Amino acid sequence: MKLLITGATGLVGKELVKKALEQGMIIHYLTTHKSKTKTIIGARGFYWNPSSQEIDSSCFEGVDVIVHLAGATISKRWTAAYKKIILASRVDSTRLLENALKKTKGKNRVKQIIGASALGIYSNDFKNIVTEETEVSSNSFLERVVIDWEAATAVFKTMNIKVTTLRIGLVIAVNGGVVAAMKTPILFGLGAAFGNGSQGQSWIHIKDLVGIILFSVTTKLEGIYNAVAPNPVSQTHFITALAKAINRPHILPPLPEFIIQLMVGEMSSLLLDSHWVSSKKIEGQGFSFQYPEINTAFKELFKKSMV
């Protein structure tokens, strides 16, 4: 099995490459830096530039499955200019893959694309558990971005390519993502929830996320799936569990909503919105989570270190 991975040098991509190589898969990856085409040991890199729609089409040679993880971080202030970058990094990169595959039609054997997506497609909801069948609408910036992102990926169906879309929750990993952002203030006794702290946090351990991606590859899974652990928790519970895992107290009250909005503006939705998301569909396909509970997941992350 040969995979072509975008975002291979990111938090999830690095773990995916490592695990896929361990399983004997052959890895091609795309990078926007020509100097990084030889930086991943055991894998072969190729240059692309989604903003100029440039790609080394030899990246598709022998590839069975594309895993498309690339996209600019959303954890950066949402100026008008940066919002365009957030959208373009997802949609334009997907269209570049589409157009490049069309140009190599008959010369490639790609049968599946696994596209990253996000829970931001779901509306802010403090009460209801949402599923892949929940109706979505473009009422917010993030909802519009994810809807357009998924639509760009869905086009591959017209090319007789299976499409797997993974709506990914908060990824917990020891050296990045939400844990890295929250850990530092907690270490200094300054950890606090945002708003009232009751918002749902649908999370997933990085090993389980990589597991879902590779499960999608080996089972040729098709359709939209929530990539979240079976047991979402409130934000207060999430921060308390993280503090416990690194042996720090969590005693500060939640920060008021209006302060967060003053500090980061529209981006405050990342901290204040609530998503209680179901994992039943992926479990129904036979996937079994290693870390279904938040306390167990954090314990595994920090088992080798106090912090």
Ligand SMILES: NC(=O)c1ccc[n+]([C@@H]2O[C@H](COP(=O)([O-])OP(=O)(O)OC[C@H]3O[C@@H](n4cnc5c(N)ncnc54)[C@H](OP(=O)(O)O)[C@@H]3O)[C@@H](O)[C@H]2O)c1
The other form holds:
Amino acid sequence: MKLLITGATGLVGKELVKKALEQGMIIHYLTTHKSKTKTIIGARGFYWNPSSQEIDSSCFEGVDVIVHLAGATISKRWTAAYKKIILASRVDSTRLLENALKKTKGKNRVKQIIGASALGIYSNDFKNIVTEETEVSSNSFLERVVIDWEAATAVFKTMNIKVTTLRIGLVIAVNGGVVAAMKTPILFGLGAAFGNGSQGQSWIHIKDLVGIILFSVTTKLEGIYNAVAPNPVSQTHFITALAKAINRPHILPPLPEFIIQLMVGEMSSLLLDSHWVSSKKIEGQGFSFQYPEINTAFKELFKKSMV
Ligand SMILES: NC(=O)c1ccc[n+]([C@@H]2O[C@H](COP(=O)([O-])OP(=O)(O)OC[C@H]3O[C@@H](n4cnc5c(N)ncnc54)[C@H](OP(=O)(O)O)[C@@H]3O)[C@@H](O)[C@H]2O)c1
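Next up, can you give the form predicted in complex with this ligand of this protein, since the form predicted alone came first?
Let's see the whole complex now, leading with the same chain.
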């Protein structure tokens, strides 16, 4: 099995490459940095540039499945210019893959694309559990981005390629993402939830996310799936569990919503919005989570680390 992975140099991509190589898969990857085309040992890197629609199309040679994870981080100040980058890095990169594959005129063996998506597609909801069937609408910037991103991936169906869309939750990993961002204030005794702290956090352990991606490959899964652990928790619960796992059990009272809004404006939705998301659909396909509970998930993350 040969995979072409975009975003292979990122948090999720690195873990995916490691696991896929362990399983004997052959890995090609696309990177926007020429300097990174040789940095992943055991895999073959190719350069692409979605903004100029440039791609080394030999990246598709012998590839069975594309795993498309690339996307500029959303954790950087949302200026008007940066918002364009957030969207373009997802939509233009997907279109570049589509156009480049079309140019091979059938001379490729790609049968499936697994596209990253995000819970940001769901509206802020403090009460209801959302499923893949929940209606989505373009009310906010993030909702619009994710709707367009999923639509760009869905186009591959018209090319007779199976499309798997994974709506990824907050990925918990020891060296990056939300855990790295929250850990520092907690270590200095300044850990706190935001708003009233009751917002739902639908998280997933990085090993389970990689497990879902590889499960999607081996079972040729098609359709939209939430990639979240079965037990979402409130933000206060999430931070308390993280603080406990790194032996700093004391957290401060939540920071009021208006302060967050003053500090980061529209981007405050990342900290304040609530998503209680169901994992039942992927479980119904036979996927079984290694880390369904937040405490055991954090415990595993920090078992070797010195924090
Ligand atoms: N981590 C989470 O909690 C989370 C939650 C929901 C959804 N997701 C989605 O899952 C995917 C993977 O997440 P991650 O945490 O692994 O992300 P990450 O660590 O930020 O890595 C994303 C990768 O995308 C590539 N990239 C960055 N800017 C780009 C641009 N302007 N154009 C094209 N490619 C660009 C980079 O690869 P090169 O430098 O090699 O080009 C980077 O390694 C992302 O699409 C993210 O939005 C993540």
